[in-house]
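Single chain ahead, by itself, as structure tokens, in the form predicted alone.
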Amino acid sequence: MTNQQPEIQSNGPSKGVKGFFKAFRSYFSCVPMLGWLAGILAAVLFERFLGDLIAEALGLPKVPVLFGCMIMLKDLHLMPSALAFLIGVYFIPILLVGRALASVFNALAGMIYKISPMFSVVLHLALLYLVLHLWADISAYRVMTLKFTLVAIMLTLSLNVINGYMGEFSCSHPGFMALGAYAASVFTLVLFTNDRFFGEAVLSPSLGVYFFPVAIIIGGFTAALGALVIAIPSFRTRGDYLAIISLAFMFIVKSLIENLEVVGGPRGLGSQPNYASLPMVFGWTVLCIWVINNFVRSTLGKALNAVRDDESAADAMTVNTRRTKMVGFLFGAFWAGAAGGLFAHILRYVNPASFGLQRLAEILAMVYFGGLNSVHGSIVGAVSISLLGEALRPLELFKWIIIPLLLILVMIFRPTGLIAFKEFDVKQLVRPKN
């Protein structure tokens, strides 16, 4: 009796918290995706038109750029005001609009879905873009943060193909990203820009924006070519050789670029044309999610899972394991290179130092925080770590203590990540919930 009492007491608060979240989830489970997007749109419009007045009334110097986190960390006295702004402007409108109009949005979502599931998906994406555009339009910092977050989603998904779906451990993503960034930059600088390294533009600069997707594809293929150099020796054997070779590859690429004066050496390349607009980056991110999601749900994606679970058994079941791993590896590298091309044109400057160990740590943290073998998890991981990194920016070096600690806690309580091994069904997401 005496041994059981402490256990009952310790489980009480835990059960209470779990019960609260269960009831909360159950109460809002009838809200369809259309309702959530409409609620976020209402919150964004609320902030856009009344944000300055509310911030002034709460004693804040201006509308919080990133959900009030930076204001709270810079001045602790403003924490209650920033939290009040966050709850009043974001949480309450989203929850109120979503839940109060759930029946209306369910009927609307059902009507749109009956016309065509694809039409419904496109409509949801258009609404999502509208929300992001209006939210980011308040400041240039938000636009830049949003673009880098979208690029982070592409990088995380591409690494999850290798480390999650294929079950290998690759450290070469910063190298692939660098190859894509430099290849895309050289393409746009040589053809469409008057540059100090490459001289006069070969073609009219007005044509550049139309050829920008070609630059991104060239960046992707350059990264895939680099991946072939690793894949040929690595996949002849089994074990942890890929991790060692891919880490060496990352350092070789970085060192090679540092010593190539034709691309600026350690000083890097600048003056990339401003082609990476928000619609362009959003479009590439949606395309990346769609293609990777279809890839991992295809026969080849299932073969990758089989190789990960038991390579010998997959081989016995006539799966060409070496070919499967090479295709998966090159596919992941292609999207890392494409993300690198976008990154270079968002920042409009790249140098070798951008593609080192810190970049590798960031991408790995996003993959393992969000969850292995999961498109959901990659999106959640990339968005969470990107926004957390920006929110903790005032703490400078301390953010690289807080984020790893958070990752350790996730690894202890959820070893495979927050949302691991979950299939991403887009049609299920846009269906009505009644």
Given for the second form:
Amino acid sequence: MTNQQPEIQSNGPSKGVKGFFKAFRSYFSCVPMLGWLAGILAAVLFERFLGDLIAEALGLPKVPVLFGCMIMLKDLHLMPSALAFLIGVYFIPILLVGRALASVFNALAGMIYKISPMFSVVLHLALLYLVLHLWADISAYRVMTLKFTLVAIMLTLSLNVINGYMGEFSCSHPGFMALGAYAASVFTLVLFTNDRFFGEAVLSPSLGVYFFPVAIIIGGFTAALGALVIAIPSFRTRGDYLAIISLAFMFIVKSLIENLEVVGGPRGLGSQPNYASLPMVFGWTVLCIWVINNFVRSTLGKALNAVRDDESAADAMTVNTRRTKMVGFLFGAFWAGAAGGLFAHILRYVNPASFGLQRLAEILAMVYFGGLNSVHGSIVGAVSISLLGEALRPLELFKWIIIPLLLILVMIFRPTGLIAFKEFDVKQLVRPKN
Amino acid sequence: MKRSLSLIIGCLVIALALSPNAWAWGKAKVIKIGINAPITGDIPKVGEGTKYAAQMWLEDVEAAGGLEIDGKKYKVELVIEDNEAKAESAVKANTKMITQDEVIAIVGPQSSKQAVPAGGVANDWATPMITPWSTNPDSTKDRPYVFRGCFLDPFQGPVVANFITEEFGATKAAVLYDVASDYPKGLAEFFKIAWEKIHGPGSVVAFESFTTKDADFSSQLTKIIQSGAEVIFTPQYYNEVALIVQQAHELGWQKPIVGSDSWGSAETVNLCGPDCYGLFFSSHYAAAGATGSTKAFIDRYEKKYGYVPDDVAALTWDSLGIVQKAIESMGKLTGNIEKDRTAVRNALAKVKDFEGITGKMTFTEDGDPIKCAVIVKINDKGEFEFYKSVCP
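In place of the form predicted alone, the structure of the form predicted together with the partner chain is requested.
Let us now look at the entire complex, which starts with that chain.
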């Protein structure tokens, strides 16, 4: 289960880059999560109040929006300025605040943890939201990128349940996403919006925001219902059938929507109300991570792993393999549908062409890049691929060489992904480090 | 370790001090115009045409010393963003250009699936946007800030139906289209309605469809041939046009095949070869036999990039021309970007009889232009030749 490199354990004299990283790690290992969050908060506040001034002094047109990557790639002359901004505004405050006040935060984290671990988790989450909100508040572009990244996390995690924890290869995630997106869109459009497709709103539009979670849940259940259609025939058998059936399912959903004039056919469905605010998307993502993490750590999650490792053995050990697989698959589909519902309301337009092979490749890349069978991994994979995709945008065509190359390198050096087979223990994460 | 660290910091400081931007304190005011183009993804040729046309336009403006507003010249900068031919990327690119780069107007995205959601963003942020190529009515509908550079399918459908009736005297038509793609499907339906209006119900004897990326059309074509149709209308993109025309000829079809503006790519004839010679399609402009400014544009583009520009490039050029006209006639640049954007939008809505290379344009209430369509014939040299012009 442990994938740690041996050099971390060795205690000999260290030299060169490896030694530098080791010293760096041990120097900062005493900083608790609370300390890091506080450091980031300090950096974000710093950027908020002095960012414009610093950017101007460094000759940057504006505060670098995605850690300076876009500025650097667009104009190489600005590279030193952007790097200086990055180091001055992010690295130094984060490291400084984190390290200098480590003992204070350790004591604080210990105190909060003693009251109740749950309380500590909630407090950390609140702090995390505050940090993200302040960071994104600088520009609408950051908000947009952040929302899509959060949705990507949900999608990756939900696929990881099937491809990682259950060990089957499912290709139908874009289909589930489409079902969720259309179901949620139709729900909000029929009930709360005056639009061309479905006419007058049935209920008062002011109620819409409160019913939005219902729309997302409906999206999730529609996707789960669709998953049932695949699950019944494919889990009667053992082997690779799921991959083929699920791929077919994805195309069926796409053609179905293309031929359904009620929801706009290939022209798509637009003007969804603007309900997917940042707190809403953040809330759903946290809920998704929490529920999936509990699911995979439960008896049923362990049963999933048992089925993956050896189905006959699991069967012999009284695991109801068929039921386990069905539940896991439907559960993954539910969250994909919920993510689709959020996606539709962030983009405020859906069309069947968005849910094709390209989307599938994207989600699969996130899962395998981040790491199978791991919640950490999914978060890392989704965030890094989303941010890379956005940050490398100025490179145009070369972006599509660099990202696949990175994937290949990951596959060569870590075949199961960056952080695979690791348990995500939230309590461990918020504990003081001493 | 310490030495290397201080070395890095030293290098950084020196580079910083030497970088020209560190000294560019008082900057002159620059007008920024955003280009949202599919440079990578499914239709890179479209993105390339957009980018090239935009760069040519920028050259012209720079040669003139910038845009002139109220007697003062302002420098212009283009912000070209890649939307990867994806809806969410187009939305992100628009958001970035509006909030980060502070563009005064946006040209693009080209396809409807990106223009519809991106137009929503532009309208929400009150930023004028012209989509040169999107034919979906939703792109501009109820969006005062969104305009379009091309005519719509409800106009093009009847144009083709009338042309076929007059030119070939046909009464029975067949349609072959991609059911999964929004443009061909919409246009096929508008054509059917227009044709049946002229020749009565049932006069479209075969209405056959396929799905994107299909490459074998023999079963649909056999049905069409057996139906006794006198003409095939196929509003497809260049890659499919070549396959459809060649396969139809192999199956013994000798009657005319007519297309729409999606045929107007440089690639159509390259892929299709002599099979396509002598066929007609409706379009925004014709390259061969063009005169005046249209010819000047085509010659310049061909000399610079090595091929005859397709209609996307021409429409992008015109859209930028309209933006230029609107900016130059907006009165005064206040320096407040929100106010300036609204001023540009108001100036755009007032544009009358703009003489573009794809014809005269005047915007309607919805932001759609009233302009003429052109019927193009692919001549024996494989060039797109002007045949006739059809005005609303």
